[in-house]
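Take a look at this single chain, the form predicted alone, given in structure tokens.
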Amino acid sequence: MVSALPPAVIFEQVSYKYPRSEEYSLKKVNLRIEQGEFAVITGPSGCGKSTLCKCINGLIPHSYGGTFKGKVIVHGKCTLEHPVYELAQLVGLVFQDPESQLFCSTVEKEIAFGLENLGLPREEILARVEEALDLLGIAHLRYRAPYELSGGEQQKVAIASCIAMRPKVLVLDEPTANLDPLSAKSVLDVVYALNKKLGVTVILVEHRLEMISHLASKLVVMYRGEVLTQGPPRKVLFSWKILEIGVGLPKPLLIALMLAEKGFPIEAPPLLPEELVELVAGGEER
């Protein structure tokens, strides 16, 4: 359920250029993410969805520089006019991939790094460590290195490392881009879980929306830097535009499309399998 509280993240008009870059990767980007919301962004490759996501916790334009304009607001905070260390207690943002993240000798010690810099008392970071094992069902790996562990095992550790920290908002830059199928559906399954038993808004960066369109409850299509469209993944992805622009559509949701070119009558757009066997079933009878 989203919440009614004020929204977690706000972009007003914001455009973005890296330094010695003569292209804006954002172009005057509006954008409201509700608390508690799961919005999950697309769009083809070098669109600037990326680009967004290190908006969201400071790291542009504090740590890359270039040209910034328009304003990003967090939980009321403007990342303008907060360091990215005070924005990291608000944020916790998760790369595609997990290896550029994790250091320490053992799962148990990456996750309690973190909030060792903050300062927290011991006995506080060992249930914050232990809560967040839980959480991430991993506490058999505690004490292995996270070199040692899988794709998926170490995108967990690195999403365990966030939680730690208690964020308002969890960004997660394409975290399946490296993971087999079904090490893919692990993590989106325990990001959604999370989104439901904490109530942390999700920001999601993925392609791979076969496994995730139905679980969103907003969808932000990117291309060229702009926001194309953005809306209930039913409503934004029932369109033959998306697919045109190179963003891949969950396969019920194409063969709806077709469908409804023959003038099928589609009233809910399909995102599952067993949704598109309903909907054909139910126009047969009719």
Second form
Amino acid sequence: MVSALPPAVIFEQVSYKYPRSEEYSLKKVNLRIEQGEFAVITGPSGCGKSTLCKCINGLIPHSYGGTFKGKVIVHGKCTLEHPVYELAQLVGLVFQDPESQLFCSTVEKEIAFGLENLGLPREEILARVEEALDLLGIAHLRYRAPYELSGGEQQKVAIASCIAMRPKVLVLDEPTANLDPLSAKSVLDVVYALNKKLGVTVILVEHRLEMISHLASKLVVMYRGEVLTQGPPRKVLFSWKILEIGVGLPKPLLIALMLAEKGFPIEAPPLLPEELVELVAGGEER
Amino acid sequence: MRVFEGLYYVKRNTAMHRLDPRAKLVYVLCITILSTAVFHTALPMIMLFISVIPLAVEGRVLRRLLSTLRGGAMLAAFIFIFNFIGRLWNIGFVSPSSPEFLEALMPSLAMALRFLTLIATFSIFFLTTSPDDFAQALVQMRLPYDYALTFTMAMRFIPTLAREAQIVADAQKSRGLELEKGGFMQRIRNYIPILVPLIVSSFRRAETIADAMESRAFGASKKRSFLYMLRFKLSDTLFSAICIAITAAIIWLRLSSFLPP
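Let's see the other form, the form predicted together with the partner chain, since the form predicted alone is already up.
Below, the chain from earlier opens the complete complex, with every other chain and molecule after it.
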């Protein structure tokens, strides 16, 4: 079913160098994300994840300049041929720093900002703001000032302000980096629910794999500006190599790797504690 | 920094707060004209100053206004002293009992009072008008949206910047920076290790904000729409009309010499 639709995002041999930079931040990246997918991108700091995110809505190269080679195609549109404000209606981008991306005086106005830019009529804006508030479960924050909210709440406001523009693709660049585990989980749950409920394609850059990798339909590991591996999370992550480059493997998977070294048979690598327990308990019965 | 306290909006629900910012601007303009172009002596200036007080009481911002005025008192005193000395200098220093002395004293007093009247008027405007409404009023008065947005964003990031300055100051102090050390110039120099990181991080923040704005289609449409528009209500029209009528009457009385200059 999914493969019948054109892909949501395609990277074709994309290389990118920031202005005044010696080295390429992205090196011949090839990537294909299908519509409705929940793709998680991970990799050590400075591997080019954020750069990749900014390529999807055209901020790179339109706002940043630099040397751009190859092609990024989002829902059939080549990012080189369309301005950022046009791509913004297709791709929502949530940034890492919760506070700097919120610049209005109330949550309501924050969510309305993008819709006002599109010149939508007032009634439409109001309806979409309310819809986004409900989808994110933050209706009670409507008249609060963004800077007095907690980090988790701020990220939800940032997501709401993207979702209100009804994008087909939602890109999140380490949205939980500054959050405590509980708020991180709550934000990631909301993102997953949006993916399931609205069918919006999610591209999530995330370090906390133990929270999210079991939900991902595709996992992409980046290293030094290149895509190292991509595929189903269990298959991609079950490797010592991934651990060595500095990716924090989910603990159950790490234990499974150690067990496998001792000769323990592992058919399906576990991502969740329950799966590991099942694996070990089942093994004993045998 | 007390002077600036009078510029922070205080959220209340009073008639003054509900007035359209444009109606309040009419009032500010009227007082400005009266205190700068129409009157020049101390007595009318005192009357003008007193006339501002009821509006502050109505808007329930009297205490804030007083603290603003206390902050402005220092400057007003300077204005008075320099004017006074300047005038005495021109006429030659005379005995305090002579009429020339009074002629130098009263206009100087009027200058200081004019300054306080203007501070009070603008302060009441900003105390009772949210930055958002003010910006929206400017947009509806045909100011380009970019400028209005710059103003509201500057207001929005004041608390953020204050918090960041505190963090940087704490970090530098924990590395042994002493802010209170040395003479006047040294003390100013002590703040450089706080200012430099603050400016650098502000530039970085500005870049993120620009990215976030572009990612939400900033500049997509020439004709931007607004979730909230200001509407000039009947009460706003009445208020503006009364302000203009009283001002016109005062000017007429002044021109026909019923009122002192």
